[in-house]
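Shown next as structure tokens: one chain only, the form predicted on its own.
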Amino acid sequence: MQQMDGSADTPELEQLYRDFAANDMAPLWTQRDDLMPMTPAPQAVPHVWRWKTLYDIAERSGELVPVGRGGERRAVGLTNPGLPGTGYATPTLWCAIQYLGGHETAPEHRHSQNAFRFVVEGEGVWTVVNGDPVRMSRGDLLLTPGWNFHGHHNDTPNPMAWIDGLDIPFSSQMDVGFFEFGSERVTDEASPPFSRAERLWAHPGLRPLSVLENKVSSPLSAYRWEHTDAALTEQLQLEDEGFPATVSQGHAAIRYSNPTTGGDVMSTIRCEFHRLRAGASTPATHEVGSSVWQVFEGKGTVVLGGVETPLETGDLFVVPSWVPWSLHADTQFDLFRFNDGPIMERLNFARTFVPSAQ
């Protein structure tokens, strides 16, 4: 009898294997351990990219490389190892720190892919969507769902820098892009304190009665950080108060959301914001799909597939899939993440596991 491992002893069997060749076939019995492996076995790797690193880059980038139409952005996108030649960060997300000089502006353009803004520290750009400008500062999120046009325009002699989240790889794959170059500026040079956008949308609880259809994907343009900071800080405070609040203890998170539907802020990206108390630590964990995490601010550690690595200000990590990750605070350590969830979910693939829960 024949192992099913594609190896043959006999002259009709080499000949099969020669005809699976030659007609671009490939048995499963052959390759059912990369086809359907026991547990998820991402190329993707865990990595860490350090910010003072990243930045100094984004800055020679800046005296170096123009921004204009062509290149239309100056983004370095971070190339996880296991995933050479793509420029992705993990097969679904992309993750890039972009970099706008003192007065310049970014042309406008939109496309298929949903994106994100995150800042970490700075102020002073505003990226205008869709003609309605949204003043960018630290610890803001700010939103382009796909096919709004988009561009930035600096205000200030000083440089920029910020972190861009899209699902360009998730796109690609499934061959769902289209693109198309907008205004050579931007639409609106304007630098209001708030967008017309949150100034309809931001109030907590509250939705305007002239736009009650839901919406895909968020039509607030801006998470603010003081909202963020102060749900956080209030997680806790209850917390100590002895009223259930937080993920586990000394773990405050929240999940930036749609207001007209509760849900995911875009429909392939799911942002999160994470603060651990000094001394805390969160259990190792295992998901299906991948992440992305930044430290906004405080030091410790994360351990990755077993190795732990400290962190800093500015540091990002990437989380491939089920590979588990857990977080230890040295000081207040607060992180923002995100992730594919909304993809897993939808397809009914998002699984998660906590060994130290069973």
The other form holds:
There are 4 protein chains.
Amino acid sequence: MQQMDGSADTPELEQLYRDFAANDMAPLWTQRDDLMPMTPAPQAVPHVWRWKTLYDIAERSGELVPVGRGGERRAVGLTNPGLPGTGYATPTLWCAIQYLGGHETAPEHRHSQNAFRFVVEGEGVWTVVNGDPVRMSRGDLLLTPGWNFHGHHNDTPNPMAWIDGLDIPFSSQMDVGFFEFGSERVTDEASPPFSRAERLWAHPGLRPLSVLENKVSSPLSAYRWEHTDAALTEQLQLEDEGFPATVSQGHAAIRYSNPTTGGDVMSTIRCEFHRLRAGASTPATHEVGSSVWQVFEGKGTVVLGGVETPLETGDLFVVPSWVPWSLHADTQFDLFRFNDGPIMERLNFARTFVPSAQ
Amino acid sequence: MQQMDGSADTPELEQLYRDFAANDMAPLWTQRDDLMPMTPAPQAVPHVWRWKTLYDIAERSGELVPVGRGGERRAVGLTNPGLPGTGYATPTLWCAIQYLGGHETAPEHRHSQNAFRFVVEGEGVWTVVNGDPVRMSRGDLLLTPGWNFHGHHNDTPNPMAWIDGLDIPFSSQMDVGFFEFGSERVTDEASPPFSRAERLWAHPGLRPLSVLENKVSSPLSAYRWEHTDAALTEQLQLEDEGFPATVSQGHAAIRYSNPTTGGDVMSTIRCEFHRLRAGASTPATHEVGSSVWQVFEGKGTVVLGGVETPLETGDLFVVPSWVPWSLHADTQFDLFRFNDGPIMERLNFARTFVPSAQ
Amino acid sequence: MQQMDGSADTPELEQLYRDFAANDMAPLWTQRDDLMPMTPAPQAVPHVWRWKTLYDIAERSGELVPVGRGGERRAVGLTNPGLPGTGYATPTLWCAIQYLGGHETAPEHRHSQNAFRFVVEGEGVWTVVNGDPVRMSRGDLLLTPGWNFHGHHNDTPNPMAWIDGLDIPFSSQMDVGFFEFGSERVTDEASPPFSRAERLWAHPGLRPLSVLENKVSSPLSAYRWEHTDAALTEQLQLEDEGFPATVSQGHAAIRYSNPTTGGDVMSTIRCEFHRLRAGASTPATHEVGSSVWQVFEGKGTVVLGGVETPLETGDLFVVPSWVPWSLHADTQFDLFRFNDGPIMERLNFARTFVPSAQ
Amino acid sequence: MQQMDGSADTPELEQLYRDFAANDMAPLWTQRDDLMPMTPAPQAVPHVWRWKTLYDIAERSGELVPVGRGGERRAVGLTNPGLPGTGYATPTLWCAIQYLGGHETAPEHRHSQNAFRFVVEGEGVWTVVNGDPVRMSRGDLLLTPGWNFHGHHNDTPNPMAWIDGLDIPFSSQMDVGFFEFGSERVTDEASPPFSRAERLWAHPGLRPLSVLENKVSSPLSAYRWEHTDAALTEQLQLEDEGFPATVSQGHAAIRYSNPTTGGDVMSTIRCEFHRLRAGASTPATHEVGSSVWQVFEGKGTVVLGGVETPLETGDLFVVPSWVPWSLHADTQFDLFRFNDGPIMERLNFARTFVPSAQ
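Let's compare: the form predicted on its own is above, so bring in the form predicted in complex with another copy of the chain.
After this comes the whole thing, all chains and molecules, with the earlier chain placed first.
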């Protein structure tokens, strides 16, 4: 053990360090580098999961593990290799593939953790949010903000899998979570094409006069693929016509928003959808906070911390804080992403750095 | 002239009042009742204008008065009978019928006053807002927030008329207005089905990632009838299904909102659309601030300060501050309204009183 | 009467204009210049009132006009010469000298209008705000935000005069005012050195944990001269020491703020105090919105719209919207000002222009 | 290993779990209880540290460990016994005793972590924040918000110790921290009685007009004991006089606030000061989020999760999330506390539960 100036230990110093430990104390000077690095030094590492692998394993879970009360969900989390044993994708975000067999039901519960589902393929499941059945179809983003009861039921004989995103790691580390069990089966087994939430809220720029107070989380429980696709298509067409609309050349993107505030859909999780034209690239970008991406369609590559990886439909990858990332599109390349941007912004830690923009 | 306690005048007192006047002073005690009434005592009065009359006179203006630079618009304002000579519909709001003949153009200009147009009938005109041509069709709300250049051009051989709403009286009385002339003809004579603003912004709950800062006024320059109608239809269907969605039984309504904030479309003007089922009524309601309503479709009556008036398509009426109003629908009854709600709320003067709710 | 293009009248046109009038309509094209000027064109004019004159007339009012219920206050408003008959100092602001004789009481009432008092000389009166007696001394700013009951009582045998500032013109023109009479005498005749509001709130940066919700108006009912003077003194000393602290060279200033929000003390009225070193000047400045200034101490001049006027203690002047103003200090020159800045900012009409800064 | 329904393992199931591990996946159903407990289940435990012990050990550090570049500070963190090896007091907060010998200097640096110091005894050190020397005296709260350069220098021959509070655990776990070294010695070795920040900002309700934009963190770098003590004294006197002022009977408290917003002093850390009359108690209270308390003066007890501990001047204790805490005062009992309330509130996880209030 060394002193702050690197001089050798003495018996007095050794006793001092023993007394620190015995009295639940820890000197800063031996930890400063670790506790306060020059730039974010995440334990989490960049990683790519293959959809094919995830789906195959989830399918086997479907055969071997029944879904029901207690375990609650047949969801298998992506565990960051740098955070072994945690089940965390990043220090703030949990991401899982959830698998529901034909005619199965995942029972209702609620928790303070914020959750969403994104559907990369398949259909046939309705998620019931506070009694409101919400169809889950390809390309849709479905919200279950904190403390809303929710369950899922498969209205078809065929299985369906999707990804879940939650702020479980944040909630767990910050000790903020509450949980309650609800009914064994979903409280409404109907399978309407549109939820009541959408029927009230999915009209562009129009708010029901019956709900004028602002909501902490978006009241719009489903963001349909048709709208997302149309928004991205228009951005690229506007770019073609010579008008500003895209984030950068060939890169269209939308952020899902809470129509009562214009802000993020939930207080801890930001959701976005990105589309790159074939051949387009994004510059290497450092961001404070962590992200999870899923390829929705197309082929391309991601460079994470200098390592390039080819990607296909359904593949997922995580970007830990401050690790530079960039994308390149071989075909038109559609990607969903979620991150902890609202945490970073609301607590004033957000920072972005694009070396090429210097 | 009397003293505060009602005693008779004296020469000294008479001299005092002369000295007040001579020195640009005015005693509160003789004015208190007028300056500070027990409840709002507007000079503006409730009034109904008939669309048929307005349209007929506007049409004759079209024959007799050319549109062009200087006068700028062939717009005829509704003058509140209680505010003669002002051209004001209420102390804050200006409302006009604007008429544009076949192939006519109203030249471009900009002003700090906020403006919108609402179309009760007709089609064929494009309003060009900061170079972006916006189609004007029946049931549409079109925005021209303060300091955006705008002009109108009629792309057809047929005339078209609509209503304009502005905060001219507020701006004029508060001395906040600036004005600039723009080009003689509109800067883009195209007639696309959708404006670029809509193509970027009219996707429910989706924001372009290229425009993340919030906007003082809504960037969505057109709110289309199809969306408004769908939103109201859904509210009434949800009510039929037993779910909360309407303002009150049989009364559906939406507020047009700024997608970047969820708030009102402009800083001084609130816009709403109301639909009553046949047979439905609203309770008599007092509100601080003034409103202008236009019947969009259907038949019914309004009671303004106790006086009932039957209404038909296109008819307009004003509700001065604190004058109780109620509606009754004979058929399905669709009405557009705009008011100065944002002024009242932002300055903390908003108050509503529904006697029957006591 | 002329057409938009200046062509001569015809019988048809004359009939059209008659029909406009008969149907409560007014064409924009004949009014456009007036309704929408190129820059704000206030009817209000710059004007200076001499404190000596105001005080002398107020004193004579004290002899001739009793104070009491109905008239409510022995307050004499400054009437802008450009707004004759209104009693308004500006289109938004009312300003009066109020005079209370020895041992007199002004009865309690409340109103939605926001009010304050500023004391340029004298002492001995307590204003009782919602039952809390607030001492009024030289240099103090005392608040009575909308809908707080308040009365005044003179605890001494000597008269006292001060200025009142209210948003009466705004409230009156916008029809937002409510009024209620309270008790004939003040509800607490004590004369404590500090109000309960100050004892709770006048601790820099410290909020009582018992009141965590934010308040629309400042809960701090008294801003004492000692604090204002100290703040300005420190700014000038910091400037002397070479640190940024003043608005411009030799010009110190503070804004009175609501400690629960950091914003203005009331939703419609901004209050500030300015101190210029002897010899200092401010650049000619155009501002949207109107201000009233009172000299607190010292000698100097104001230039209003190009006209220079010397000023002494107690003198008041108004600056209508967009009229350029500048100050020059002959001695150390202390001035209180209030204006309608919060209205302009909350409704997005604020603009400032300093020609010399171009 | 068991299935969701508790049935026995099979070779297929065992293979499945091996494949989870091999592919960086983790099933939710075996972790659900841990990841999503029914109520917050912190690893951190309640704990009390004795000031006498801390001070003695810090003093020995002063003899044995020089302060300087690299280790940066002679600060010894309180390590929560439930979070061994971390140096964290709670999952979000770091708290240390810092010790600076006579005429020693702790070099300048800056970091994105938010920091403050609170002085329970002693004097003679100035902390220099962005070049502004801030005196540190008994009872003062001194701020060093994120990314401000700061160092400390002892202007006397006597040592001084105080507590530091930072959001190091939050920053470290969330990977948001940046760090930069500054000058070896403080950039201004003066020892003025008041900092420039105080001279600009410590005037109740008064903002310098030269700084109108709101600040993320409080610009007031020192909250002096004189003001805190006066505020608490007034609250208890108001209570004696029969007026609402205290949190509960005999319990006065203030929150340190940012004068530009009225909100918390920093984006992640809330600071408060509490005073209980002799004999007063607070009810057992559960709160989401964690707190650190330090006794400033007086004697009393704390009950943490049902365990009562007597406390004296300088003693520190931590309250993990949702662990019920209550205080009892034997003498007048003054306590400083800081917690992560702003994180909980800004991300919508705040909840409080007082069983006795049910």
